[in-house]
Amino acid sequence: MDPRINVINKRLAGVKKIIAVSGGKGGIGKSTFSAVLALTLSKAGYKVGLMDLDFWGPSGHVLLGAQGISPVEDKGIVPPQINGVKFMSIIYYTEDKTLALRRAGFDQAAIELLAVTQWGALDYLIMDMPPGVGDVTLDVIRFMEKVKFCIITTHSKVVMETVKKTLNILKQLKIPIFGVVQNMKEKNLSVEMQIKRLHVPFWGKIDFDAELEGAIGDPKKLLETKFSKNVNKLIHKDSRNHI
């Protein structure tokens, strides 16, 4: 056995909640969520972590700007806190290089990130996920037991395939599904009544919002924004589905 893996268990001690955020596809902004959300939970007085985990497309450091920051070795590595949100991301060893893996390699730099890492105590650590459920996704549902998934998806029919071929496999490995949440709402396209079809919770609905890009960098103007707006009102929105 991976001497790893017990290492990694204990780094999560001190974590009470772990939600990764995943979804079919990528593009369909399951890494601005990952950060709107952790920067909107410590906003509201909980201790979050962040971990990008989306080794194929890293970008959680581009949302929190966090270009020009390192973690620091103590006894393993201690993430940097932007925003008051503590930040771990393969990017700090590959900078803007490609990381040109198999998945294999993939799967093994997952669990070195994840046995090195210092969270110390939080209240929430949010991951997030490549898209599909793939070796790393795999690696996570084994690792930790208080994992729960928190899907994107988007009105798309291309991208609703995919989600239900993710929400599937979740189901059949029974995995905890904290809910669905459908990014980039226009008008009246709502895809609840599907999800509550194939029987998971639907979180809710973050409306399109044309100015987030220019938001983007900087976690004081993100926010601001009716992208954050509706985070928040999805964390407050009922007693049953309370994060």
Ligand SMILES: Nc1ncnc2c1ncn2[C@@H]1O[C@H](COP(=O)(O)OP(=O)(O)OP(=O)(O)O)[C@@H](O)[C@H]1O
Contents of the next structure:
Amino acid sequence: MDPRINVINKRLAGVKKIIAVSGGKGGIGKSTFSAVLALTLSKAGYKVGLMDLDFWGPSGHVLLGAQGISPVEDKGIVPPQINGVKFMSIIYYTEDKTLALRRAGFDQAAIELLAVTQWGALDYLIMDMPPGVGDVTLDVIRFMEKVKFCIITTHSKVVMETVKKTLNILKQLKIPIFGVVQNMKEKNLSVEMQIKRLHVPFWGKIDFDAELEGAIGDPKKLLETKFSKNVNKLIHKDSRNHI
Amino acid sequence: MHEWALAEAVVLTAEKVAKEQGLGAIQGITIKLGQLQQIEKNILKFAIREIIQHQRSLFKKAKIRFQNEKAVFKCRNCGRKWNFANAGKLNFKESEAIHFVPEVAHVFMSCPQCKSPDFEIIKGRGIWVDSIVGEKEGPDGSENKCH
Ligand SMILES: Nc1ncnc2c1ncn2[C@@H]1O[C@H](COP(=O)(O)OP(=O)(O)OP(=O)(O)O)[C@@H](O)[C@H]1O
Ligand SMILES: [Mg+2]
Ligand SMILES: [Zn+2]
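Structure of the form predicted together with the ligand, please, following the form predicted on its own?
Entire complex below, previous chain first.
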């Protein structure tokens, strides 16, 4: 028997909402959204954790500019804070070197971190997922009772096609969907109606932000971006249960 | 003491088994410790004892046993098998990292033959509950072993 599986929900017992940020395709802003959402929530006064579960391409530390910090040991592992966000990542243990992991190793490492990380009391725990939903993450996610998926999309037909498949998989597996976010919105191209037709909650839109790149690595600058202002609207929507 | 978190996992597992099998008292917990993770047996045992103190009735007679399992690796590229002793030297930071997340071994170790980081940890990765033995509740008080 693997004892670690039985302790995961206890580790997450103090967390009110767990949002796994995923999406049909790579490079559509999952990590950026996760990091900015965590920072913006924290600024709004919520207790927030961010877990980078993309062991193949961790980027949370790059976005947050996390350097020279590491967790402390106290009946497990207590993640360090960046701008009020408790941040957990595999990079504390890989020294930021490449980790050649197969699927089985991925699951093992994720279970290990989930079993030993002491989050304490949180309003939100944001989990940045690796690209793709079907194969990898579901085996880890099934150990977490409270988790809900936030799916990032863009207006691109290619992305939407995969997102629809992802949403169907989640529905079939009866995994709750927190909401869909349209990222990198340009002009008036909206996918809101398409998503609603699938009977899936639409959380909101984030505009393409040409100034974003210059803010990466600096939490204070990230909080001043248009991206963060868009995220703030999403947070208000959630706090009023309007998704 | 990150072992504490794993000790809690062991106790929860024993409680879960007891509930599922209707065990009134747990007599033994056998834990397999994989060599790769280098878990401190004494710290783990101490932590388990501390935690089960609060569950006297269920764990009063519980004996905690350990089995060590040697780590064995197998290269997915060339098929070579090797063990921890001839895995090459790890510095303190590297073994500490592996202690927290054994999979980061793929960063700090590679196949001794072809140097590939794409290997399998066949045995001896980390912590495993091998068996929980207890007495059934009820009149017959029979023993029940669960793996
Ligand atoms: N709204 C936006 N406006 C402008 N650029 C954006 C926006 N959202 C994301 N980007 C940029 O797109 C790139 C990819 O973003 P990100 O790394 O967050 O995607 P991802 O989905 O996490 O990728 P992966 O699948 O590789 O994990 C980054 O350079 C990021 O700065
Ligand atoms: Mg990413
Ligand atoms: Zn080899």
